[in-house]
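Only one chain is given next, in structure tokens, and it is the form predicted on its own.
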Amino acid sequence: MDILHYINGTWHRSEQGDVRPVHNPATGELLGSFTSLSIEEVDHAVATATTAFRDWSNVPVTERIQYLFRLKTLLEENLQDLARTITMECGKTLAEAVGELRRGIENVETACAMPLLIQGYNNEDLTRGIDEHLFRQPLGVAAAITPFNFPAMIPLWFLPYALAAGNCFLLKPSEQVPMTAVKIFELLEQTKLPPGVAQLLHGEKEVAQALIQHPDVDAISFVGSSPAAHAVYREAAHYGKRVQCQGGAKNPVVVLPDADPTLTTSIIADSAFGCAGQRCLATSIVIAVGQAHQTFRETLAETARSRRVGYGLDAEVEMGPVITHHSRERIHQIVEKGVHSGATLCVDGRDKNVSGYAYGSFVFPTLLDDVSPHADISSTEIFGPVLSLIPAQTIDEAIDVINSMVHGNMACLFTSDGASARRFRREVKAGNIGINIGVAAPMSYYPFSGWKSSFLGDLHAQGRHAVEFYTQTKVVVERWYPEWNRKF
């Protein structure tokens, strides 16, 4: 398959850049390839967006959202085809891909409320005869640089809000999963969106850097690792752009002795091993308090051993591969380093094969026990199906461990005690908190609220934060003198 760029309302084949293959991480088969855009082609796309913005920003918001209503319908009608594409290029199971699309569609629905969300406010007679108004107006040209692990949902954190608010939008998806974005833009094309309002640019670091540095790009949204997020944030800020960067995570779960063993184990396992651990809200550390340590060590080990691993399109499979062979080897090395630092390897998911898929990038569920909170493995984002178990004596100790972490994306607590839950949600330094929840993913009308090294910026993705990010405020102070009135 020849994977094309979408620029100025037409599908475009670059003749200048390097050819980048795209492989199925479960089978190893070649799915397609694309040619990276040159810097000159990126410049052309930005110029096209800048021109399109002049008209698009003047389209009434009630008309702009009609394109999103059409997009929502098309996404629903093509959900199964999109989900299969996600599974083939990303590796997650078909059920996980469907769930991802549902969360993406929720953001399209929320952005359709833009006539309400974009409203300003005003005061009459602040002083005699003087009125003051606040209006929200679009920024201009916005770009998003998105990762491989959610090739549909994360672009839809940004695209619908940017368009509904009156901006033009450029998407640079991960070079590892470009096909899902192509299908979304094929649907967007069917809405008859004006040329240049939304464009799709494929490429690697050079294309992202060109967008970050371009003087006519007004806003940058980024999701990726913490080192990359820091680099993008520094550079985009240097070039004077509005910027939001979602970084890495090391999501801890605290389990108190009064937590239900069966239900809690199932929820934690789904969080840790779902999507092969390749999501920014995957549980990666379980801090087991008191007697919970022994109980959950056994139940989690049993669940890890029994999880069915394979190709995500196979109906019985519960977990797919990681994205590449390189990722698999990196995960193996991190696990080995954890063992050398003193952890006990309860369940070893390395060097196992899936029958019929010899070329797949599979890592089976892995469980490490007696992990030190000071070991490298306790701070390294593994981004794979590896769960570390840290014993603690009290909830105070568990909270201290969490608050000492450099990341702050998510933290969860499992308990039947309301006072402990209330204290946890108040004291823990993380942006997304779960109480008896394994994946504390906010609904689309709440911000995806990472803290510390998990987020750089002021305004997060989704909901009202997205509306504020993609608009700028204009305050108008006005007075009209009665003696200036003319009679006709």
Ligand code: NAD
The other form holds:
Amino acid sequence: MDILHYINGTWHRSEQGDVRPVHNPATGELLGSFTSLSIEEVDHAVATATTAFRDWSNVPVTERIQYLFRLKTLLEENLQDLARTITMECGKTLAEAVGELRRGIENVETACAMPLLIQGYNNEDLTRGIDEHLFRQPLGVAAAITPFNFPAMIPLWFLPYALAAGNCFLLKPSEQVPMTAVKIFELLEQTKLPPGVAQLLHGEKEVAQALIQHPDVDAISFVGSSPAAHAVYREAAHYGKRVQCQGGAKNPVVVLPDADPTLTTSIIADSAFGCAGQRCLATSIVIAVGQAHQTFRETLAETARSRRVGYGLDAEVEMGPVITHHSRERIHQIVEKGVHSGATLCVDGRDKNVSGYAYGSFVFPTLLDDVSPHADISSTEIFGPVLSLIPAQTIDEAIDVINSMVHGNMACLFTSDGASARRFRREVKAGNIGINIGVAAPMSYYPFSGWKSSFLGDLHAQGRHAVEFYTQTKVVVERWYPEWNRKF
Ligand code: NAD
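Please give the corresponding structure for the form predicted together with the ligand, as opposed to the form predicted on its own shown earlier.
Let's see the whole complex now, leading with the same chain.
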């Protein structure tokens, strides 16, 4: 497949940049390639977005959302085709790809409520004869830079809200998974969105940086690893942009002795090994309190061994590959370091093959026990199907471990005790909390609320936060002297 850019309403092949291949991580097959945009081509895209903004921002919000209603229908109609593309370029199973698309479509639906969401507020006679009104207006041109692990959902955390709020939007998807974005933009094109309102720019970090530094790009949304999130946040601030950066994670789950063993094991395994652990909300650490340690070591080891690993398009496969061979090697090394730091390898998922897929980058589920909360493996984001068990004596100890962590994307508790659950949600320093939930991903009506090193900025993706991020407030203070009215 020749992977093209979508600029000013037409599909564009760049003749100048480096050619970047895209491979299927399960089969090793070459799926397609694209040529990165040059800086001049990025400038051209931004210029067309700036021009398009003049008209787009004057299209009434009730008309703007009609394009999103059409997009929602097209996404539903093409769900299976989109899901196959996600599986082929990203590696997750078809069921996981469908789940991701459902979450993306939810955001399109939520943004369709923009006529309500964008409302301001007002006071009559705030002081005698003076009325004040707050209006929300679009910013201008907004850009999003997105990661490989959710090629459809994460672009849809931003695109529908930016457009419905009246902005023009530029997407730079991950260079590792550009094909899903192409499919989404083919559907957007079918909605007859005016040229320049939404554009797709492929490339690596040079293209992202050209957007961040461009004087006519008003807002940057970033999702990716923490080092890149910090770099983007600093740079965007330096260039005076509105910016939101969602970074990496290391998510702990606390299991109390009264948790239901069968249900809890199944939920934790889905969270740790689903999407091959490549979710920013994947469970990476289980802090097992008291007797739960022994119980869950055994049940988790059993479920790790029995997970069916393979190509996500094959029936009955429960877990696909990690994104690249490089990623697989990195994960192997982190596990090795964990063992050197004193952890016990209960289930070793390294160096295992999937029959018929010799070129796939597979890592099987891996379980480490007796991991120290101070070891590197307890703070390094692994982004693979590796679960660490940390024993603790009390819930206080478990909460202390969580609150000393650098990241704060998600923390979950499994218990049947309401008082412990309430205490956990009040005291734990993480932005997304799950109680008897393994992947506490907020639905689109709520912000995706990472804390600490997992998020830089103040307004998150999704829901009302997205509306605030993509609009600026204008306050009008008004006085009309009664005597001017005397002539009528
Ligand atoms: P990555 O940081 O390598 O790349 C993400 C995007 O940023 C890509 O489009 C890439 O081209 C671009 N990029 C990379 N370095 C850049 C730089 N210095 N300046 C500007 N742009 C740059 O991340 P990835 O490997 O694609 O994705 C996995 C990471 O994303 C994990 O750390 C995961 O936790 C994180 N993630 C976080 C969330 C969240 O909501 N917090 C959600 C999904 C993924």
